[in-house]
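Only one chain is shown below, in structure tokens, and it's the form predicted alone.
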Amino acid sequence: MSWCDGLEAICKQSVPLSAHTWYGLGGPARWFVTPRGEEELAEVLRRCTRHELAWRVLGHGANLLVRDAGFDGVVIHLAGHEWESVCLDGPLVTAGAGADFPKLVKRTVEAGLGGLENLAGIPGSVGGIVRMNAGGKYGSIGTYVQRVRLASPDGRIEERTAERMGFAYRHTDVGRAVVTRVELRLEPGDRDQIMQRFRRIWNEKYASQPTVSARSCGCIFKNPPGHSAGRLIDEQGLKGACVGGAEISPRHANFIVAREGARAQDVLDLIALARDKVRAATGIELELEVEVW
């Protein structure tokens, strides 16, 4: 018997993960599972726990680097109608974990709801954005979260208020639980003013970062307290540094771009180079923001 008996409709083997990440790098998942709702997700999690299988959750792959060898375990991909649904009810916005975050931001801006325009230009799925408390210069998603629905590794479903999420800089206290749905509270306002702010933040971001079409995963490192990771790397003269097909972006040193022919190992080697140079010069240990499988 296999751990996935009865789940054949949603479980495939040896699926290339490069097609599911912004980097377009990395090897296959041993198993690739696409649950169609919370009930199937809970069952997959229970089975993974019971059979002691390594597992990971995949949204839009924006903040992810998969190693060239791939992932020898179960990758749970949250995609499809239930996971991507969005509902606007006055100032309350409910979104599934697989909803596209940039599209959600744009939709709330067009509806005259203020708040998420501060996060313009941040890629990813809602679940991943909330799980890491993603944000930027103008704030983080945790500011707008009211309630989160989670599936635990043993298959239990629970809801937590924002106060119980443990929101901190690029951090939450959800542990191994999987975000399934999020409720946000935004502020109704003047649509034109919100749109203007959205466009200003978007333009500011993309004037200083690699273009949207570039193959990257967003910021590689978290900003150390009181410092900018990009500035620390830039000060070591590493902008434009290359290993194989990977390059530290000449536009922003906290981005590593994958060029044609790049491998995941090239990116990992550049990560190690940046860390070593910054540590040697400043004593600061850069902490990864990108997730590496």
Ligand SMILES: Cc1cc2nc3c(=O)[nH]c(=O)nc-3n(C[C@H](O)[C@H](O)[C@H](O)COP(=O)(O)OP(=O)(O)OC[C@H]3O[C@@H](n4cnc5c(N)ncnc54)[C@H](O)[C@@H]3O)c2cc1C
The other form holds:
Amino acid sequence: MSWCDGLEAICKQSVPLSAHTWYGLGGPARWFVTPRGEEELAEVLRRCTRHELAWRVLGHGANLLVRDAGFDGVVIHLAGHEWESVCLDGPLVTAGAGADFPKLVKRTVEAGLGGLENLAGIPGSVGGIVRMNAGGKYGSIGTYVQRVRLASPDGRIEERTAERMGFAYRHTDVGRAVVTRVELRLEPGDRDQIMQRFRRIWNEKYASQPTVSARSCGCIFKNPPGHSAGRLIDEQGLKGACVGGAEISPRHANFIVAREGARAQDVLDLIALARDKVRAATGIELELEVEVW
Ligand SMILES: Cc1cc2nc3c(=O)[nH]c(=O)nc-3n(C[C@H](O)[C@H](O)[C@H](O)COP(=O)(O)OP(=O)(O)OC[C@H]3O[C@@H](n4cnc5c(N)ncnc54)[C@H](O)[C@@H]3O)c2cc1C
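In place of the form predicted alone, the structure of the form predicted in complex with this ligand is requested.
Let's see the whole complex now, leading with the same chain.
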């Protein structure tokens, strides 16, 4: 008897993860499951736990580097209309974990709701954005979160207020739980002003980093307290350094971009090079922001 008996409609085998990440790199998932709602998700999680299967949840793959060998376990993908609904009710916005975050930002800006324009240009799913507490110099998503709905590895569904989410710099206490839905509170304001601010922040972001069409995962490393990871790497003369098809961006040293023919191992080798050089020169240990599967 297989762990996924009865779940054949939502379970595929040997699915290339390169098609599901911004990097476009990496091997296949042994199993790839797309539950059609919270109940099915809970059942998949219970089975993974019972059968002691390694599992991961995939958002839009904007912060993921999948190894060339792929992932020998179950990848759970929250995609499809069950996960992508968005509801605006005055200043309150409810969004499914699979909703596209940039589209949500655009919709709230157009509705004259302020807040998310501060996160202009950050790709990902709502679930991934909340899990990573994504943000930048104008703020992080945690500031706007009221409540999060989560599925735990034993299949229990719980709701947590923002205070119990442990939002910190690129960190939450989500742990092994899966975000299923998020409630945000935004600030009604002047639509044109919010739109202008959105455009300014978007332009500022992409003037200082690789273009949105470049294959990357955003910043590779977290900024160490009091330092900029990009500056530390730049100071080692590593802008433009290449391994195979991967390159430390000449525009922003905390980005590694994948060019034609790149392998995930090329990116991993550049990560090791940057870490070694920065450690040797400064004693600072760079911590990964990208998730490596
Ligand atoms: C061009 C570019 C620019 C970027 N700029 C920024 C930036 O300015 N600021 C910033 O913070 N990030 C930035 N990033 C990184 C990325 O946008 C964020 O980390 C985002 O949160 C990733 O969301 P995702 O849905 O793609 O998550 P994925 O990459 O799919 O997954 C990332 C992690 O979140 C987990 N996860 C995904 N969905 C869920 C869920 N529903 N429940 C629980 N865990 C989940 C995954 O298991 C994994 O551990 C950038 C990336 C790119 C490619």
